[in-house]
Every structure is written in structure tokens, then in C-alpha cells.
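One chain is shown next in C-alpha cells, namely the form predicted on its own.
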Amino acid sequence: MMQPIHLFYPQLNNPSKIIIVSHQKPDGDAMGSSLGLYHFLIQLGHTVNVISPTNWANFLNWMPGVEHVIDFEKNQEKCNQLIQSANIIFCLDFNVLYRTKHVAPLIEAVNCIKILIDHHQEPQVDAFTYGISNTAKSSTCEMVYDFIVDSGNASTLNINIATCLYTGTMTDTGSFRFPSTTASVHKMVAHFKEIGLEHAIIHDNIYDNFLENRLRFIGFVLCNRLEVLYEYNTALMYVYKQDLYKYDIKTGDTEGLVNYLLTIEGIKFGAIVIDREEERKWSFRSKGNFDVNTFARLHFEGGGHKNASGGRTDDNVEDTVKRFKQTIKQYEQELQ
């Protein structure tokens, strides 16, 4: 059973071979927390490797240390060797091992210390030696900041750590507008500013760093792939594989698309399904008390947070959209 993470703190003083793993298709919080922890641990004399289960969005490639991240799918043999020889594996920004895709069986098989730092619901506690799971936290990046400070190592915080952790906190809080943006978030950011963080550059790199085709793609899907179900205060968008091909959409280009749906007056629930090669991926967002984590778990093999979650299905786009429309009927009262 997973022990409290503070019991691990003394072992930070023993140089070890450490692996940091995030969920597949890492977003700003997954990459930011991984790299922030990387920049912290190398200062303590550890040998550290960061493994991403898959590729990641190009708009993350400016981040300090990203050149050290290893794409598992492109370097399976090397990653396998690194995991086999690890003393400690940090698992960041996911609650269950299957979210690391093909890395999961390797983590399960290796006999070493496994540590969870995450803010999603229902963690797989039997898979980790130590850990902390706190759904009240804004982001895993904020939790890594707490880990550094609470372990007595606040003096190691530098501009690289601050840049990485700010990035993930910013993206997971919707640029600090979601309810998860607590006083502790702003105190952390104030600390980063005292260190010398230049936050405007980070915003530019994340939000103003796309190709023209992405903007045209967004215009196309808003005009042609959007349905508004006013009787359920719900907006639905579906993106076909041919749409992705037509506009040459890459990993990360659909990031944040679901948030457009909640900008419509009166809409409490936004859902988008994207036709991927191996499956159809759902993203759910909500306002107020509608729990999209429960919705995703019950109906689309997913989960996440109360107001932000994801899911999947093997159904084709037409069938999964049809099922969504049928399912939403049972939530009519909750969405009024």
C-alpha cells in the first residue's frame, strides 16, 4: 500500500538512478512537472532520465531540459534498459499505470521504489511505494513545488524549475481562471517571480506559437463539426480523421479546442470526440457542479477531474456521437 510521500524525503540525500515518467501525449502539466522535478533532482546528485510514453506537442519544445526527454516509442530498447536499472521511478500526472501506455508493464515488472505525485481521482495506490494524490491541487506542477519545499530543498529552486512548474500550472488552470487556482497557486507564482521568472515569454511560447493551418482547422471545425444541444445546455464537437489529414494536424494542435464550447452563453457541458488512428478520444469540460469525471468513468472508459476529464471508445465517430446523445438525456435535470 502507498505510504505518505514525506517518508521518502530522507532518501533524497542518497544519489540514485531515477526515472521520471508522465502519461502518454504529455501536456503542459505532465511535461512541466517532469522537467521541473528533473532540474531539482540533478542538483542533489542523482542520475535522472525523463521518459515520455509517446511523442509530445511541438509547443513544448522550448522548455528548458526538453532535449533530455526520451520518447519511449522511438527508443524502446534504451528505455527498457533504463527502467530495468532504476532505483526509483517517479510517476507524475497520472493516477493509473495504463495511462503510460506501453511503459506500464515495464513499471509493473521492475522491482524498485515507485513514487506517485498526482491530482487525479481514484489513484492506483497498490502500484506505488510512496506517493501523494491530492485532487484539490491545481496541477501536478504545484505538487512538485510542494515536494521540493516540504522536503527542505527550497534553496534549490532556480529559473529552470520555476519556468517548468509555472508552465504546467498555467496550462492546467486555464491561465489561472479555473476554480483550482487557490491562494497557494498565487503564492507559488509570487515566489517564482522573486526568483526572476519572465511569465510573458512562457505565455507566448505556449499560446502564440502555432502554424496558420491550425487556425484554419479551428475555423473549419467550429463551422462544420459543432452541434449545440440547448435543451441539455451542452455543446458537442466531433472531428474526423480526414479533417486532421486535411489540415495536417499534429500532436497538440487540438489542445484546448474543447474549451471553446464553454464560451457559448448558457453552456454547462462541452464535449469533443476526435477520430484517432487506434481509437476515438473524448474530452469533457463542464462548469459548476456537473461532474464530468463521473460521466467519463460511467460511459466512456475515462476519468479525470470534476470539471475536466477524458475518455475513449473503439466505436466509430457516428456511433459514439449517437451514444453520447442518448446518454446525455439522463442528465437533463443536472444540466438545467
Ligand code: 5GP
Given for the second form:
Amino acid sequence: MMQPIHLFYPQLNNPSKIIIVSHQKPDGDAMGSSLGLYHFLIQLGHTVNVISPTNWANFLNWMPGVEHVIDFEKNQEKCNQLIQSANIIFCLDFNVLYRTKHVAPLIEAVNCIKILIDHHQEPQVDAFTYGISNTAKSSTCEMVYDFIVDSGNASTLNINIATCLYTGTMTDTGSFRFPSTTASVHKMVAHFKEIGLEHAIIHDNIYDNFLENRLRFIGFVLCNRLEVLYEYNTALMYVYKQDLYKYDIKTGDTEGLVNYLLTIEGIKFGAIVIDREEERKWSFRSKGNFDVNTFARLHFEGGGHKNASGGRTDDNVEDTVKRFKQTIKQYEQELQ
Ligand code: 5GP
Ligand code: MN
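Structure of the form predicted together with the named molecule, please, following the form predicted on its own?
Every component of the complex follows; first up is the chain already shown.
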């Protein structure tokens, strides 16, 4: 059973072979927390390797240290060896091991210290030796900052750590606007500014760094793939494989698309399904009390947070959209 993370602090000073792993298709928070932790741990003399279960969005490729991140799908043998010989595995920004896709069985099989730092609901506590799970936290990046400070290592904070941790906090808080943006978040950012963080360039690198085709793709799907179900205060979008091919859409290009749905006045529930190679992947967002974590768990093999979650299905786009429309009928009251 997962022990409180502070019980691990004394071991931080024994140089170890450490692996850091986050969820598949890592987002800003997953990549930011992994690299922030990396820049911290190498200062303590550890041998650190960061593994991503899959590839990631191009807009993360400017991040300090990203050149050290190993894509599991492209280096399975090497990753396997690294995991076999690790003393400690840090698991960041996911609650259940299956979020690491094909890395999950390898983590499960090795007998070493496994540490969870995460802010999603219902963590798989039996899978970890130590950990901290706090759904009130804005981001895993903020939790890595707490980990560094609480373990007595605030003096190691440098510009690389600050840049990485700021990135994930910014992306997971919708640029500091979601309710999860607490005073602690702003205090952390103030601390980063004091050590020289340049925040404006980070926003540019993440949000203003796309190709023209992505903007045209967004225009296309907003015009052609959007349905507003006013009786349920719900907006729904579906993207076909042919749309992704037509506009040459890559990993990360569809991130944030779901947020457009909630910009419509009165809409409380936004749902988008994207036709991926091996599955149809849902993203759910809500405003207020409608709990999309539970919705994703119950109906689409997923989970996440109360106001942001995801899920999947093997059904084709038409069938899953049909089932979605059928399913929300039972939530008519809650969505009023
Ligand atoms: P996104 O829509 O940005 O991919 O995901 C929103 C949130 O839901 C993220 O916090 C993500 O970790 C979580 N999430 C997305 N897909 C899944 C899933 O299939 N299972 C679980 N448990 N969480 C998911
Ligand atoms: Mn996160």
C-alpha cells in the first residue's frame, strides 16, 4: 500500500538509478513535471532517465532537457533494460498504470521503489511504494515543486526546473484561469519569477507555434463537425480519420479543441471524439457541477478530473456518437 511521500525523503540523498515516466501522449503537465523532476534529481547525483510511453506534441520540443526523453515505442529494448536496472521509478501525472500503455506491464513486473506524484482521482494505490495524490492540486508540476521544497531542497531550484514546472502549471490551469489556480500556485510562480523565469516566451512556445494547416483544420471542424444539443446544454464534436489526414494533423494538434465547445454561452458539457489509429478517443470538459470523471468512467472506459476527463472506445465514430447522444439523455436534469 502506498506510503506517504515524506517517508521517502531520507532516501533522496542516496545516489540511485532513477526512471521517470508519465502517461502516454504526454501533455505539458506530464512533460513539464517529468523534466522539472529530472533537472532536480540530477543535481542530487542520481542517474536519471525519462521515458515517455509514446511520442509527444511538437510544441513541447523546445523544453529544456527534452532531448533526453526516450520514446518507449521507438526504443523498447533500451527502455526495458533501464527499467530492469532501476532502483526507483517515479510515476507522474497519471493515476492508473494502464495510462503508460505498453510500459505498464514492465513497471508492474519490476521490484523496485515506485513513487506516484499525481492529481487525478482514485489512484491505483496498491501499485506504488510511496506517493502523493492530491486532486486539489492544479497540476503535477505544482506537486513536484512541493516535493522539492518540502524535502528541503528549495536551494536546487534553477531556471530549467522553473521553466519546466511553469509550463505544466500553465497548461493544466488553462493559463491560470481554472478554479484549481490557488494562492499557492501564484506564490510558486512568484518564486519562479524571482529566480529569473521568463514566462511570456513559454506561452508563445506552447500556444503560438503551430502550422497554418492546424488553424484551417480547426476552422473546418468547427464548421462541419460540431453539434450543439441545446436541450442538454452540451456541445459535441467528432473528427474522422480522413479529416486528420486531409489537414496533416499530428499528435498535439487537436489538444485544446474541446475547450472551444465550452465557449458557447450556456454550454456546460463539451465532448469531442477523435478517430485515432487504434481507438476512438474521447475528451470531456464541463463547467460547474457536472462530473465528467464519473461520466467517463461509467460510459467510456476512462476517467480524469471532475471538469476534465477522457475515455476511449473500439466502436466507430458513428456508433460512439450515437451512444453518446443516447447516454446523455439520463443526465438531462443534471445538465440543466
Ligand atoms: P484529455 O482530454 O486532455 O486527453 O484528458 C483530460 C484528463 O483526463 C487528463 O487529466 C487525463 O489524464 C485524463 N484522461 C484522459 N483519458 C483518460 C483515460 O482513458 N483514462 C483515465 N483514467 N484518464 C484519462
Ligand atoms: Mn496533469
